[in-house]
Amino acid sequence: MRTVTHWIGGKPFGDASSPSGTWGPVTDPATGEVTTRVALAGAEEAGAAVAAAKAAYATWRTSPLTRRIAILFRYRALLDARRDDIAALITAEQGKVHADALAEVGRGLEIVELACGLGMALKGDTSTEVSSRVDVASIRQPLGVVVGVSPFNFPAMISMWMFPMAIACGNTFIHKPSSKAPSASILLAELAAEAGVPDGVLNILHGDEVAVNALLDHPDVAAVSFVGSTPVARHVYGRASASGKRVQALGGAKNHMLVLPDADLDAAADAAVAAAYGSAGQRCMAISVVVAVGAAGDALVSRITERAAKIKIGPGSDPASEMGPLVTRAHRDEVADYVAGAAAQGADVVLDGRGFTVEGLENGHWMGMSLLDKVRTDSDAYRNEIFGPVLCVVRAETYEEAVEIVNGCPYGNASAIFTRDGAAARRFQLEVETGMVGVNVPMPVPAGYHSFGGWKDSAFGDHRMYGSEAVHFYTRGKVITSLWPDPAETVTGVPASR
């Protein structure tokens, strides 16, 4: 059995005699077998990670920006060369198919590339002669030790959304990945060290709530970036901000796709299937609710059913597979329970994926595509984030009713509209209460030079992720007002302002 330990101070930290002595299992979702054990940090390991990051900050914060950028350029090249290796680790522990894992690495690389060009974003502003001989300059400085906590569904991408920007700004970083899929983060750290990232600038700490709470409470941690479920995001935001830390905490989602009768229904069905069932629905940008307006409903459900039935499910390592298993047996069973209860709560179960299995891999965490039509908004399948291959269809008679349904949801991560009507699309993008909006685009994940984040119960804190907002999150502003006497004048004391 493989063993995954922490990475602290530029090297592996912890073994069978590690201070906490606690280990967790890592399962291959396709087989159901435990393949790896991962060290779970206690307060002592968390303290060691913070101490290493704090020590490294003393010199990293003053290192020339050109040096930081040069290291990140080398890092980007190493990541690019090892795409397949990183993707293979993701597939082995998270379960997604290799093509999805490669796409994840590619999206993470976008932010590494953004960090490589951070010089422009970090430059300050200067105003001269605001008064006689008085100049005012605005600069941005790093915060110190920063923590990132990321979920299992994107073991590489979300961590790369965090630490490259943070360390480019001059901070040092402690990454706490999900213990369900820990190995990719260690490879990312090893490649960072190979690129020249100094010891202690990037640290990896595995663990559960014990490790997270130790970091949230530590007085030497300046900021926390989190992605996960809404209940945990709310906890992280409340606990960390209570101790004076800067926090961005992205939570859960219930993304809606509104389809008007004038839409290209074939394109809408293709989009709904890809966005709902890709990565087995285990992504925060997945479309989990289609709001079918008026006459679009029956025709759209028929098209989605036809397409969903053709998706090939199998192990992520098989190139023929289009969808892999769910991450754990417990999660698979939880998803199945929503389908089991749907009919009793008023839904038509058009597709039921609970009985699906793969021959020879019966112990894998398999779940077929499920499609629930005429779902009520007070049902469990609608109200909760299922995070699996389950698509709910809600019917609405008018555009106004459909938007009211979307805006009535407590989540506000993302939404989309499918229509040929430009006026309706423009109205939707202004009226809908979500942080990201797609127009004939089912999963509106912004390009790296914009920003990522939702509204309402999908995000806590004022800062969104990556883009220019990451610079503002990982730095703080300072304004310097200076007055210097003219050396050509012989005066006593400080010159008076005009």
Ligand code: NAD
Second form
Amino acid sequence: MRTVTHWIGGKPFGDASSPSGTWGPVTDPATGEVTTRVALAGAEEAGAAVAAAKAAYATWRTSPLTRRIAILFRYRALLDARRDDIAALITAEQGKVHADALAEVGRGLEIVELACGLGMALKGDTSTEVSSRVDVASIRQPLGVVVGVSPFNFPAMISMWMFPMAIACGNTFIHKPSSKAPSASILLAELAAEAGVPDGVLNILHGDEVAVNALLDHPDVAAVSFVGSTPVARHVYGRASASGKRVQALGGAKNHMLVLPDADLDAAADAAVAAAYGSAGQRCMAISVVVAVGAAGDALVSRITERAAKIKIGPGSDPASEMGPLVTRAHRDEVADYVAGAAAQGADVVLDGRGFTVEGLENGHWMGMSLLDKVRTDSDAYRNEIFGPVLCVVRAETYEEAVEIVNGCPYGNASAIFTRDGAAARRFQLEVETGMVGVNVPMPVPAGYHSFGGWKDSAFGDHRMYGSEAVHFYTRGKVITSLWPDPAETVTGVPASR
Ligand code: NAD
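Can you now output the form predicted in complex with nicotinamide-adenine-dinucleotide? The one shown was the form predicted alone.
Starting with the chain above, the whole complex follows.
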């Protein structure tokens, strides 16, 4: 069995022992076997991580921007060279297929590239002669020790949304990854050290809520970036902001795809299948509800059924697999329960994935594609985030009714519309209450130089992830007003005109 321990001050912490004495199991989702034990931090390890980050901040905050950027360029090259290794660790612990894991690393790299160009974003503004000989400069400075807490479903990408921008801005960072998939974060930290990130600037603390709460309560932590489920996002936002920390907390999702009858239904079905079942539905940008308007309904359901049945499910390490297992047995069983209860709550169960298994790997966390049609909006399958390969279809008579359904959902992460009608698409963009919108694009994950974040119960706090919003989140503004008198004109040093 492998052991994964914390990374503090530029090296493994605890010499393969867990100072708190607590370990958690990491399972290979394809076999169901525990392959690794991960150290779970208590207050002592959290304190050590904060102390290391605080000590490093003293010099990192004033290190030249050119140096920080040179390190990030080296880091980008090392990550690029090790894409396969990072992806393999993701597949082994999270379960997603290798191609999907590689795509995850690619999306994370986008943010490292963004951080490489941070010089432009960090330059301030100056106004000269706002009054006689008075200049005003606005600058942005780092916050200090920043914490990032991330979920299991993107073990590399979500931490790469956070720490490259945070450290490029001059902060030091403690990443608390999900203990279900902890190994990729250690490789990311090792490569950062190889690229020249000084000891203590990037630290990895493994653990569960004990570790998170110790960081949220620590007086030397200035800010917290969180991504995970809505109940935990709400908790993190409340607890950290109560002690005066800056917080951004992204939560869960229930993303709707509205399909109008004039849409290209083949393209819409392809998109729905890829966005609902890709990564076994364990994506915050997954489409979990299709709202089919009028005549689109029956035609779409038959096309989705035909396509979904062809998806090849198997271990993520097998290049022939298009969809892998779910992360844990418990999560797989929760997902299956929603399908089990759907018919009694009024849905037509068109595809039922509960019986699926892979020969020879019967202990893996397998679940086939499930498709629930005519789902009621008061049913459990509609109201809750299922986070598995279960697609709900809700029927609506008109565009107006469909938008009302989307906007009635408490989650507001992303939505999409499929149509050939530009006016309807434009109306949807303006009327829908989600933070990200796709037009004939099912998963509108914004490019790195824009920003990522939802509305309503999908995000707490004012700042979105990456893009220029990350610069605002990871720095604070300062405005300097200066007066330099001309000694030739005054005796006292204060110009006579003032
Ligand atoms: P989770 O909320 O269970 O865990 C997220 C992180 O919080 C983990 O590091 C975990 O160790 C920690 N944690 C768990 N319980 C805690 C508690 N009570 N107190 C403090 N910390 C706690 O989420 P998950 O199951 O790992 O990930 C799936 C969820 O993440 C889904 O809801 C998904 O929609 C969401 N997600 C959202 C986005 C987004 O950008 N909005 C992106 C990816 C995933």
